[in-house]
Each structure stands twice: as structure tokens, then as C-alpha cells.
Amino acid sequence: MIKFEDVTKIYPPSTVGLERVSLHIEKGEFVFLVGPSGSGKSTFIRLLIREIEQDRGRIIVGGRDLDTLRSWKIPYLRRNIGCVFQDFKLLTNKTAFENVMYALVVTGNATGASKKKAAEILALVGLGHKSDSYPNELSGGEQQRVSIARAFVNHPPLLIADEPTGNLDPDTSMGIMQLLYRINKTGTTVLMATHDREMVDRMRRRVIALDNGKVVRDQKRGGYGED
């Protein structure tokens, strides 16, 4: 699903984003990306969705070599990647249902069956009864579930979650993690950047640790720290 081959990104004048990173993430994996602030996690994600370009090396996502990807094809790449963020990024003037439907509309997947599909995904995340609620009428955990529903409604092969539990209490965070785990079990590859030490230690999935732009650890069933 993801291949980084000797990838380096330097921000002018000389700040290292990533330095000579090489790794593979297979289809269907659940991977935690960890490391302190400034370690390279955000750079890694921005490179994946072609928000920025590497200075050297090769990146392949879902079989697409991003170096040969023309600019007009970048939106098509992103349609196959679901993204969940710490600050939810919901449209405040749309209901939960309309936020999920919006993802179908902008990707050109709105059909006669779209409303049923959006309703089913909201039910999947446990919010079928809140479909007519606006974001300001939902709790933080509920808003994040809508965000996940919107990211998953097109059944992308890759879902990227950037600090999805950063603003949530421990119990709500565990519910979000269980939801992401269920999505992963359907075959979607999940890459989650996080500072949540307790969550990573509890889940025991593959852990890729970055520090100063370099991969310092890659464990198949790792914890947050080196154990």
C-alpha cells in the first residue's frame, strides 16, 4: 500500500523533515506512527497525500508512483485516501448526514443509493440517531465519529488518522480506536499518527517511530516506547 524508498525532505533553509526513510506498509495493516513533535510525522503524511514533494527518493501509494503523477491526477489519488484529523474539520453548516454525503458528492460518487449508503455508515459509527444534528450539537467524540464516517464512506483502501484522539478523553478515545480497528478489519489499511502512549501500548500493532526525520524503530507488535 505504501512504499518509501530513501525519501528525504528538507525545508528551506536546512530543516530536516525526513531523512533517507525507507519502509513498506502492506495492504490491510494497522500501523502507528509515533515520535515527538518535530520528528517527521506530519511531513510523512503530507508527502503521502502529495501536499508536498520529496527532495529525493521514491514514494509509491496504492501502486502509484507519486513522482510520475501529474498534478491533475492528485485529486484522484486523494479520493482513495480517507483522512481523519484531530480537529475534525467538519462543515459547521451541515448536519452529520450532510457532512457524510458531502464526501460522496465531491468524489463524484453521489448516486441514487448514496443517501442509503451515508445513513448506513452513520449507523456503523453509532450515530444513526444523530444524523440531523449539526456539529455544534455533538460531543467531541461524536464529531470525530462523523469525521471517520465521512472518511470511510467511499471505502478507501487507505485511511490516515492524524492524532484522531488528541482532544478526547480516554474512554472516548478507546471507542474511536475500536471503530478504526473495525474499519481495518474490513480490509482498509490504517495509518495513525499519535502521541497517545497508553493507546499504542494497549493495541500492540506495528509501530514506526520517527525522531529527527529518521526511522529509529519499526516493530511488528510494538509499544510506544522501546520495550
Given for the second form:
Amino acid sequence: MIKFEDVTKIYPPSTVGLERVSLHIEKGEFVFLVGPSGSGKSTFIRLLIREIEQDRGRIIVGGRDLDTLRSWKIPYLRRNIGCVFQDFKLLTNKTAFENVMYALVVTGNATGASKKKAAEILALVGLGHKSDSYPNELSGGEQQRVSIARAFVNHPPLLIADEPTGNLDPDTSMGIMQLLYRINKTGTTVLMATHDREMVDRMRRRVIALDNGKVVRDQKRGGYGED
Amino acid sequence: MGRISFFLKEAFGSLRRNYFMTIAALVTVFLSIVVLGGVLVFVFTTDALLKEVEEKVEITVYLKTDPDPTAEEVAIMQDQITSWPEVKSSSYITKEQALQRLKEDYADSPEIFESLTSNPLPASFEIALVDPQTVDIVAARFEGDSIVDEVRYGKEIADKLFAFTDQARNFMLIFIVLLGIVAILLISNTIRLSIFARKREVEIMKLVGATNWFIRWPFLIEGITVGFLGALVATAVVLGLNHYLVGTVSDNLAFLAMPLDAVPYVLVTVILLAVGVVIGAAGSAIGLRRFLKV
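The structure above corresponds to the form predicted alone; please give the structure of the form predicted together with its partner chain next.
Starting with the chain above, the whole complex follows.
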């Protein structure tokens, strides 16, 4: 699903984003990306969705070499990657339903079927009754569930979550985690960057630890810290 | 179809939502178009005035007096003059008519003419031209003619007038172009501000996988709408004001012979609306450009 080969990213003038990172994430895996702030987690994610480009090395996502990806094709890459962020990134002027619909309309799918799909996915994340609410009328956990619904409505093969529980209390976080877990069960690869030690320790999934832009640990069923 | 209605909904929704920015952009377009329209109206009006002045440039051909030309010679010349395409109209002024005119001019002091035993004034042709700029060419044709004494067309006055009108037109043209550039800069800046305020929105659209054109269309529709509406109001104000002013001027300054239909209303309206739409769209496109990268 994801393949990094000797990838280096330097932010001018000389801040190291990632340094010689090589790793391979299989289809259907659930992977935690851990590490302190500035360790390279965000750089990793931004490279994956081609927000930035690496200086050296190769990145292959879903069989596509991002280096040779034409810029007009980037939107199509992103439609195959669902993204969930710490700050939810919802369009504040649209209802929960419209936010989910937006991801469908963008792909040219504004039919009756897609409306049904959007309603279904909102029900799936437990927000069927709040589909007409605007983001500022929803709690943090609810907003995050809308954003997950939006990320998953196209059934992308890859879902990236950047600190999705960073702003949420432990109980709400647990709900979000369960949601991501269920999404993973459908065969979608899930990559989650997080600071949430307890969560990582509880889930016992693959853990990739970054520090100073380097992979310092890659463990099949790891915890947040060294075992 | 679904797409277009989606874009329209998006565009008008955000115009309403960001009403403060909408108003700011509208005012900018309005002011720019008012100034542009004012200049246009001024150009058309002065142009019409200048044309009127230019039309007063005519050629007077004085015929020899000693001896006076025969009626036949006069008739030949008359035919010749009317056959030239440059000539709009011409009239033959006989010696008697010339004297009559002079007497009218000096009606206050008829004693001047008491000592006259014969009529010393020459007969003449007065020629009006289609294009006053051809005055040199037409005048030159009389040179060396056996019955012509002198050709007068106020050469210096004509030359000066033409030099002035040409220059005035050029200046106005440059002014209009500069003004257009300033308007576009001003509007693209305003729109850039409004887009900057919605940077987050654009960022999210990109993250969800919207293509650049998908993001651009609603913004373009917004820009075009703002440009059109701003220009519409501005056009109404400019033309209304022009109508009122022309009326007042021609009432109070009758001697100016203000050309009432100097400003082609339809043309000016079309130009101003088109400019409004173009700067609205261009402003959006330019303003959006840097946010669409990556």
C-alpha cells in the first residue's frame, strides 16, 4: 500500500523533516505513527498526500510513484486517501450531511444514490440524527466522526488520521478509535499518527516510531514506548 | 447540470455568507467603473465637441477680380468642386453677396461704404469638407488655377486644432488604459483578501480531492457576479449623471451647442458591463492562483 524508499525531506534552509526513511505498509494494516512533536509524523503524512515533495528517495502509494505523478492528477490521488485531522477540517458553513456530500460531489457524484450513501455513512458513525447540524453545533467527538464519515464515504483504500483524538477526552477518543478499527476491518489500510500513549498501548498494533526524522523503531505489535 | 447548479449554489451561498467582503468588492468595482465610465463619457463628449469644432474648418477660395472670371469659368469650377469626394458641400458667393455680408457686419457704421464707387470684393467659393483633416489636400488643388486669387483655410488654426485634438485623444486613451490596470489591481487585491479569509476552505477542498477547476468555478462565478452588479450600478450612476449634466449645460450655456447625443448609451453600457465582468473574473482568478498551488 505504502512504500518509502530512502526518503529524505529537508525544509529550507536546513531543518530535517525526514531522513533516509524506508518502510513498507501492507494493504489492510493498522499502523500507529508515534514520536514527539517535530519528529516527522506530519512530514510523513504531508508527503503521502503530496502536499509537499521529498528531496530524495521514492514514495509509492497504491502502486503509484508520487514522483512521476502529474500535478493535475493529485486530486485523484487524494480521493483514494481519506484524511482525518486533529482539527477536523470541516467546512463550517456546511451541515454534517453537506460536508460528507462534498467529498462525493467533488468526484462528480451528486446523484440520489450518493445522497443515500452519505446518509448511510453518517448513520454508521452514529450521527444519523444530526446530519443537518452545522459543525459549531456539534461536540468535538461528533465533529471528528463527521470528518471520518467524509474521509470514508468514498471507501478509499487508505485512511490517514493525524492526531484524530488529540483534542478529545479519553472516552470520546475510544469511540473514535473503535470507528477507525471498524473501518480497518473493511479492508482499508489505516495509518494513524498519535501522541496518545494509552491508546497505542491498548490496541497493540504495528507501531512505527519516529525521532528527528528517522525511524527509530518499527514493531509488529508494539506499545507507545519501548517494551 | 447537477454540477452547474452546485457551483451556482456554492457561489451565491458564499456571497451571502461573506457579505462584508462581497460589499467591499462591490464598492471597489463600483468606484472603479464609475471613474472609468466618467472618463469614457468625458471622452465621447469632448470628442463630439471637437468634431463640431473641426467641422467649422472650411476652405474659402477667392477668385480674381481684375478681370472677374466669366460665368462659364465659375460654372466649370463649381462642377469640379462638387465632383471631389472630400467635399461635403460648397456654395458660391457672388461679389454682391460678399458686399452685402460686409455691410451687414458693419451695419453700425454705414458711412464706410459711402465712398465706394464700385464693388472691390472678390467672388468666392466656400467649401465644407467631409473629413476636415483633408483640408491641406483640397486647398492645394487650387494652386496655380488661373481664376483663383487666394485660398484661405486658416491653415495655422486648423493645424493647431488638429494637433490638439489628436493629442487630447491619445492622452485619454492612455488614461483609460492606466485606469483599467489600476482597477484590475485594486479588485484582484480585494478579492485576494476575501479569498485569503477563505484559505482554510480552499485547503479543505483540496484535501478532499477537489480539482482546481472544481474549486475555481464558484469563485469565478462570485467574481463575475460582483463585477456585473458593481458595473451595473456604476453604469446607471454615470449615465444618469451625464444625462442630467448635459441637460443642465445645454439649458444654461446654449452657445456651447452641447451635442446631446454625444454619448452612445448602449455602447458605453456594454463596455462598462463587460469591463466589470472581466475584472471580476480576472480578479478572482488572480486572487485564487497562489492558493491553488499544491
